[in-house]
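Below, in structure tokens: the form predicted alone, a single chain.
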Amino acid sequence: MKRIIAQNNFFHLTQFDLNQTEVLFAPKYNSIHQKDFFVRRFNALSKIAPHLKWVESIDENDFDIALAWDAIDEKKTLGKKLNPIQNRLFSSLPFKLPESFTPFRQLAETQLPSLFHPATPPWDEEIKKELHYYFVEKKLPLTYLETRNEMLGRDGSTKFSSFLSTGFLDVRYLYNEVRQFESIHGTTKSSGWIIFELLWREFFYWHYQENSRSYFSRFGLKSLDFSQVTQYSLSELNKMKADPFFHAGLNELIATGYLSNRARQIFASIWINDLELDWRSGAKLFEEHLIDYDVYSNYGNWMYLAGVGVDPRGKRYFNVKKQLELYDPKGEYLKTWGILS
């Protein structure tokens, strides 16, 4: 019987004959929320994969094929058995990769089909319910542009990132859902912005393929420096003198394994500009707690905000007071996460 090990990339796992394949489910996780997320996925997958086993460690001689992303650490761990089936819109790029996002988006949009064929439908009931809720029950693509910067609540953003980052939701299937929604309700800036966000995700993946090791360098694309990254304990982070938003964001991250996109950007700005900490240690913190952690988007975005990535303007500074006046005028975020009982 063929043995497949899946390490945080479960995309296209069902292309194998699961009745004739032993699947070793070996997710990498650090926090309890990350583990809980994978336990739910494991329980769902067990309904269609009779020879499924959860494993906590990897023996390189104990499997035939490894499904994982192809980041540097996974290449080292899984070696020649690595089979990085990617959950991407493009299986290859039909154009030369630009160094910044805007020209990439302009080129990529010319290559996007009206619908992708084939696209793998989800088999996980939780994901099916989330898709139905988002597109059918609430019709949330109609308001995405107005709500995407909200920092509290279910409906501000799509909340599909954790399923995409682990390969349990085919990004082409999600793309098709958006396009089919538009065919019924019309194409709007809001629905188009969801595609825009999917293309950012796409860009960081392909950009990593060109620059790989630079994503883990202190100076990013500017020069290579792999000096040791300082990691901070929760106790040390709690003692840091920073804007109250920093501690609210930290509280939410630790308590839920999630931060909204806007909260991530403000938190990272404080980390980089106010606390003057190594951006890589912030990226590592997110890696250890986010349930939607994706190596390419995570490190690409931190590089971008630190001014050592694809943004030619340099560091991105977010004025916290102004940000909260715009996106949390009633102070609900700080009330919710500023102090935990």
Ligand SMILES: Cc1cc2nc3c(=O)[nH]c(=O)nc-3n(C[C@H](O)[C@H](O)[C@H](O)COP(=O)(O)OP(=O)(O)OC[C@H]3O[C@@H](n4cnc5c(N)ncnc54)[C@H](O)[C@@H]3O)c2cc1C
Given for the second form:
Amino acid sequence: MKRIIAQNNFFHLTQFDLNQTEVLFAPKYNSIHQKDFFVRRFNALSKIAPHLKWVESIDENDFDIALAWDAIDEKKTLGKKLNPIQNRLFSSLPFKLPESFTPFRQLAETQLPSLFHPATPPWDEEIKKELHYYFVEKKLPLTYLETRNEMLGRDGSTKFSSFLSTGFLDVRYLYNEVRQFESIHGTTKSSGWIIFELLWREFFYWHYQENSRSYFSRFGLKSLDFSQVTQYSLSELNKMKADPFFHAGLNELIATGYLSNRARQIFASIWINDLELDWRSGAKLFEEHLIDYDVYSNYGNWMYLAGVGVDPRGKRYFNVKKQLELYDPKGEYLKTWGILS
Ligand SMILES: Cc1cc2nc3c(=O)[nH]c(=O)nc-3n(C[C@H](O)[C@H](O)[C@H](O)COP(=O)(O)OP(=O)(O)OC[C@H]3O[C@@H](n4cnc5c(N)ncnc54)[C@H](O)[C@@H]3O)c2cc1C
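Form predicted alone done; form predicted in complex with the ligand now:
Expanding to the full complex; the earlier chain stays at the top.
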């Protein structure tokens, strides 16, 4: 019987005959909510993979194939038996990657088909339910553009990132869902914006393939500097004198493993501009806690906000007061995460 190891990525597991395959599930997690996320995936997978085993560590010699999760583990742990299939819209780039995102988008959009055949359907009931809720029950692509910056609640954005990052949801399947939604409800700027965000995800992956070393350099694309990255303990972070938003964001991140895109941007801006800390330490904090951690999107976004990535406009400074007036006018975010009473 073939033995497959899947670290955090289950993308394309269905290409194997799971009745004839022993699957070693070796998730990497640092916190209770991450473990909980993987326990749920494990339980769902057990229904279709009868020879599924949870293992806490990997023995290099003990498997035939490993499914790639992220670039770091590809290199460090998994050696040559790696099946380098990533959960991306393109399996290889049909064009040369330009420096900045806008030309990438213009090129990539023309290459996108009306539907991807085949895309792997999800097998996990929780994910199927979420897709149904998002596209059928609530028809949320109609309002995505207006609500995507909301920092609280389920419905502002898709909340599919953790399923995508860990490969339990095929990005091509999600893409098809958006297109099918559009075939019923019409093509709108709002539904199109979901595709646009998926292209960001895609962009960081392909950009990394050409610039991987820069993603871990303090000066990013500008110059290579691999000085040591400081890791801060929770008590050190709690003591930092920063805008209350920082502590609310930290509380949410630690409690749930998730922050909205807007909250990630404001948090990163405070980290980089107000606290003047190394952006890589912030990226490391996210790496430890996010349930949707993805090396390309995480480091790519942090680098971008620190002004050493692909953004031609340089460092992004978010005026926290203005941001909160716009996105948290009643202080609900701060209240929810224990900062205001
Ligand atoms: C500092 C920082 C760190 C981040 N780290 C990660 C990370 O480790 N993993 C991760 O998946 N995303 C990361 N993002 C991107 C984004 O914040 C999350 O993908 C998004 O908040 C997830 O919620 P959602 O699924 O509801 O997103 P939606 O708004 O519903 O977007 C749909 C999908 O598009 C993709 N996407 C959306 N925004 C971005 C973006 N800015 N960059 C790349 N892809 C995007 C995601 O796959 C997301 O699930 C980061 C952003 C910032 C600013």
